[in-house]
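Heads up, the chain below is alone and in the form predicted on its own; it's given as structure tokens.
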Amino acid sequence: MKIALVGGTGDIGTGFAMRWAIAGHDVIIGSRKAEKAMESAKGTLDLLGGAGGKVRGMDNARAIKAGEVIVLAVPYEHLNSVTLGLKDAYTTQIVVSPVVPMEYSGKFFKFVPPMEGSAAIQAKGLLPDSVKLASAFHTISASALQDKSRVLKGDTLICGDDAEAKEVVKALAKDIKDLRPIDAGPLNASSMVESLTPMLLNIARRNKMKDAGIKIVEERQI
């Protein structure tokens, strides 16, 4: 599958490069400059040290024409330069949403929603009516992604109303290895799942804890 990362030259998209490029996708990281995108592929491959895959860059509309499935590895303040600012790039894409709508008050992170109630209805709005868009990856540590060598043991929910994209993005995470993927309901839920980014940052940082994530646990009676 052709997977293209918009705004993928950082700590997350390298770690999704890096994650879908040893499960055989081919993946494209797309920037605002094609330069520094083709520098940052480069760069993932140096990192796969011979692990395998495919990983090129190109700017972020090539990066977005060339995708089948579109992953916004952007900090929410960018969200709506490669939604709206790039919608003639879009047409029937899957698109998949880990942005999260948060800010540092300097002693905590908190969520801080637009107007529509989460990034991901947000975006939805901004995109092509054909676009079929869902949200996830949001608990999922950079740090942990990069780790070609660590197996992740936490979950990863999802949110959307398409029931094929929903689907694809199970998969997607299904290559990660151990990363177990949720249905956590329709779009409209998206706000909920995002918060939890910030409650993550909040206990990790006052807890001296490192790559904290989710994990739903089944309680079953004996």
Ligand SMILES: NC(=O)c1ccc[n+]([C@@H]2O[C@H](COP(=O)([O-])OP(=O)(O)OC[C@H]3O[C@@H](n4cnc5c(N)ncnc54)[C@H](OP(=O)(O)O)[C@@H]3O)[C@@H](O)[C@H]2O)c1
Contents of the next structure:
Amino acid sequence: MKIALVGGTGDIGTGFAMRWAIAGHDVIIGSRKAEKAMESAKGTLDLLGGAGGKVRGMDNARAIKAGEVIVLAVPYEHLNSVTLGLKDAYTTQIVVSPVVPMEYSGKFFKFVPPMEGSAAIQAKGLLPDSVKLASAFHTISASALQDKSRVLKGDTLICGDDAEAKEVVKALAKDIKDLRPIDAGPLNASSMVESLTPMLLNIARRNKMKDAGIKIVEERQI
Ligand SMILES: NC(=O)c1ccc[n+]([C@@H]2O[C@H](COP(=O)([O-])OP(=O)(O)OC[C@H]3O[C@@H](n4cnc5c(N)ncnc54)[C@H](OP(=O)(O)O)[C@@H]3O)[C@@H](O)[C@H]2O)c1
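Next, report the structure of the form predicted together with the named molecule; the form predicted on its own has already been given.
Entire complex below, previous chain first.
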């Protein structure tokens, strides 16, 4: 698939670009500056060291127009301005939000949801009605993704109201070895999933764990 990463020059964007290029996707790194995106694409290909695939860089608007799936890989603070500013570039793409609205108080990470309830619902309201949005990948660490030899042990919880978008995102999750996608309900449930990230960061810090993730276990085998 053609996957465009808005703000793909950042931490999670680089991780996604690596993993999905290895899986054979056509990855487009987006940036506010086309040059920065092209440099980032080159750097990502260097990190892959011949292990994959197709990675290109262009400005965010061109990346969105070229993409079939668009990942909003920007910090929550810029979600509003970036998404509104690029609204005209969207048509009927599938949009994925891994965005987590959170703050660090100096002592611990805190979930700070917007008025809409979650970053995903906020993003949906900023985008044209014709796009299909799902939220996913909130609890996956960028450094785990960027370590291309690392097999992921956790799950990713996916929320959305559009069945096609959810299926596409599930398939993209499965392309990241051995990440397991789990359906976590409608978009209205995204706030609960987004809130897991600050929780995991607090747990990781207090228990000296690296890249803490989420795994849903079935205690009773049928
Ligand atoms: N990092 C993680 O481990 C992780 C895990 C799960 C979910 N997430 C979520 O993924 C999203 C991206 O996280 P990240 O850690 O990759 O972020 P990041 O590295 O801090 O930033 C990503 C990109 O956002 C763009 N950006 C920065 N400031 C901007 C501004 N003022 N206006 C417009 N664009 C701006 C930059 O791209 P250009 O300068 O190239 O435009 C930057 O490379 C966040 O919403 C986060 O909650 C992150």
